[in-house]
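Presented below, as structure tokens, is a lone chain in the form predicted alone.
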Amino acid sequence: MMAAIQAAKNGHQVILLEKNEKLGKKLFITGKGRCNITNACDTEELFPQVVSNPKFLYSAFYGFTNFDVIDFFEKEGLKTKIERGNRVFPLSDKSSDVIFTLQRKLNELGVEIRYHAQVTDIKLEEGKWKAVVVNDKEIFKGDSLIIATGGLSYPITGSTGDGFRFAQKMGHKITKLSPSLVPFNISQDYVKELQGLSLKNVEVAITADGREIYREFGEMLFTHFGVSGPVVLSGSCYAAPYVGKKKLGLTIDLKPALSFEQLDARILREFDEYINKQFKNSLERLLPRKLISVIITLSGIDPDKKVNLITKEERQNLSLAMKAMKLNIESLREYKEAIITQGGISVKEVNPSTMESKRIKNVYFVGEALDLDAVTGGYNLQIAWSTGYLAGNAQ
């Protein structure tokens, strides 16, 4: 939409090939339906936060910042706030009304919008591109094609890989694909008693054959196969490569604020507070009730002893319990739970100021398509906006 926007701005009749029966069905799902439009940091900022190919996107980022993007959404009478974390969210809290801004932008512009129209395939004459097949019947012709039909992830919004598929049939490279900002399985049995609980302001680790590649603090969530919650789903982006090569783990800390020196002290004033109590009943104000016997459990402590006979020694595992809460990482979960794909058309065969082809002349290739991916905030839609903008002001 991006994409089709700007050149038709450049005074380019545009046609725009919807596989589905409306426009942005997958923007309409993000951010939980609430649709996470940016991130308000500074410009520069972006760049730490995309985990594969950052430098690329050094144009596209520039020529199209964050801050255009807003200012963008706000001239075409889309109010936006500014939430937790830099993230912009339209006032309204509805997806739908990014969607609409865009429509009417399109319809103003004089974009022609066919619907249902899946490429079945693109036909290429003397290594160019030709003309493209809609529903194996339909051929349409043109001066250029921009390919933005994302990656694998929610295959129910129409993303299946087509852009792939044609990409190599142009003869790019595909590099290794993978779900991404997709929560984990995880093998113990006990996360299925955790299920449902949310907690807020831990720290998250995760190591790969016990070096770590990824830490972060916020908030996560337990569900009946394992993990999920905004950490989690951006750890899986540095997960994702060593899935199936490496043992993959992950730590929680429950109380990133206290050193364990602090925390043994905290655990101390509550025993003393329930000295001739169980052990068992003496975490309440420690934990949320649903992780007290997952945690008594891993300290080792047995539930019934009295808290005044607890050693100094136990005490420490309890803190060790809660302060590096150990979960081994089975497997990432499937596409059609993943927010984006991790890998795609390899950029080095993409102009990283244009977005053209260098293999074949006035294609161009544009957002999740490419192998482009970042952490949850924002950040993954910017990417779409800028190399979007790109491709269409290069018509």
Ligand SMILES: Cc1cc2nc3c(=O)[nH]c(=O)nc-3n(C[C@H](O)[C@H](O)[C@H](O)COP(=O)(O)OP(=O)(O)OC[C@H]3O[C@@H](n4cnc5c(N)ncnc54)[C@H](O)[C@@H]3O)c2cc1C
Given for the second form:
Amino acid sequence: MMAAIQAAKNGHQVILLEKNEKLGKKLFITGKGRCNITNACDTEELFPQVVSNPKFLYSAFYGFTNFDVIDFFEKEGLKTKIERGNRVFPLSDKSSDVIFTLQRKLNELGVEIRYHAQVTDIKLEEGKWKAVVVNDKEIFKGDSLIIATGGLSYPITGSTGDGFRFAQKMGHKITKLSPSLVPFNISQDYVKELQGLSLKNVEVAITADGREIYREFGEMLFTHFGVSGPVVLSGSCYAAPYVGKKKLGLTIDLKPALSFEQLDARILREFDEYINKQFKNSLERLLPRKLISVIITLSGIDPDKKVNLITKEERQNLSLAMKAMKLNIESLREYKEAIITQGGISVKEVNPSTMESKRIKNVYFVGEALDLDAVTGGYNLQIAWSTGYLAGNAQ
Ligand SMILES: Cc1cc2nc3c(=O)[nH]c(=O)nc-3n(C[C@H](O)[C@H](O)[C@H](O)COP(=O)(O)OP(=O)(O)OC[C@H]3O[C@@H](n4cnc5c(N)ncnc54)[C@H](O)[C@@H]3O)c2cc1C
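Which structure goes with the form predicted in complex with the named molecule, now that we have seen the form predicted alone?
Whole complex next, starting from this chain.
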């Protein structure tokens, strides 16, 4: 949509082919229906949030910055607001207003929108792009083609990876694809007992064959299959490349604000209060109720043991269970639950200033179809806006 708007602004006749019955089905579900449009951090700070190929985005992010995105929407009449973590949302909290704003601009510029128009093939002749085939029958020709088909995640919204097939046909390499910003399946059965438990202020570390690849402080959630929540989803971007290759582990520090010594002192204070009680009845002020029996099992201490009989070594095991609760990441959840797709059309064969294919002239790739992905916070849409803007302006 952004690419079509820019191309039309440059005076081109533009046809937008959308296979769904409406525009922006994925955009509609972004930010839990509120659409986190971008992030109002310093533009330079966008780059560290990009997990794959941040350097490729230099011209894109500076050509159409996060502040340009905000200006664009504000000028088009969409009021925005900035929330925690510099996340930018429409003031109305409605993603539908973002779609409406884009659609109105497309109409105003005379972009012809064809719905139920699934591009099924790309026609090439002597290494040149000739036409696209829609719904296996209709042929569309033009001077340029911008492919903005998205990735594979939430296929129900229309993003079914068609662009990868087209790119491959044009000789482009597709890097390894994986669901990302996605929950984890955990092997330990006891996570089921913890289903629904949400933990705030925990520190989570992910390891690949024992080597730490990610550490973050924040919120997480236990589910019937494993773990989810902000710190887990962000961690999945870093874990995805290792899936199937290395053993992935997740360590949760339930008490990140306390050192081992401080936690031991805290436990001792609790034990003093509960001196004649059984161990299993002594932890309610230290842990959420759902976690107590799991931590007791992990500590290896007899739950019926009297608190005053617990040894120093046992106490240390208890601290360890709380500060380093270890889980095995069995796998990532599927594309249908993944916020983004990691991997895509290799950026090595795409011009970073225009998004034009280096293989086929006048063909452009933008957005999530490219091998680009970022953590949550509005950065993935910024990638889509910026790359779409460049491609539209290259026309
Ligand atoms: C649940 C969820 C929440 C998210 N929240 C946020 C957020 O708040 N902030 C953020 O920055 N990012 C968010 N994202 C990520 C963001 O939505 C995507 O990165 C972004 O939408 C990618 O834009 P795109 O234009 O490249 O692809 P898409 O938005 O996937 O759009 C691709 C379009 O192409 C159409 N299409 C595909 N194939 C064909 C074909 N063959 N012919 C015709 N049309 C075709 C599809 O129907 C679709 O409309 C979220 C993603 C999900 C799934």
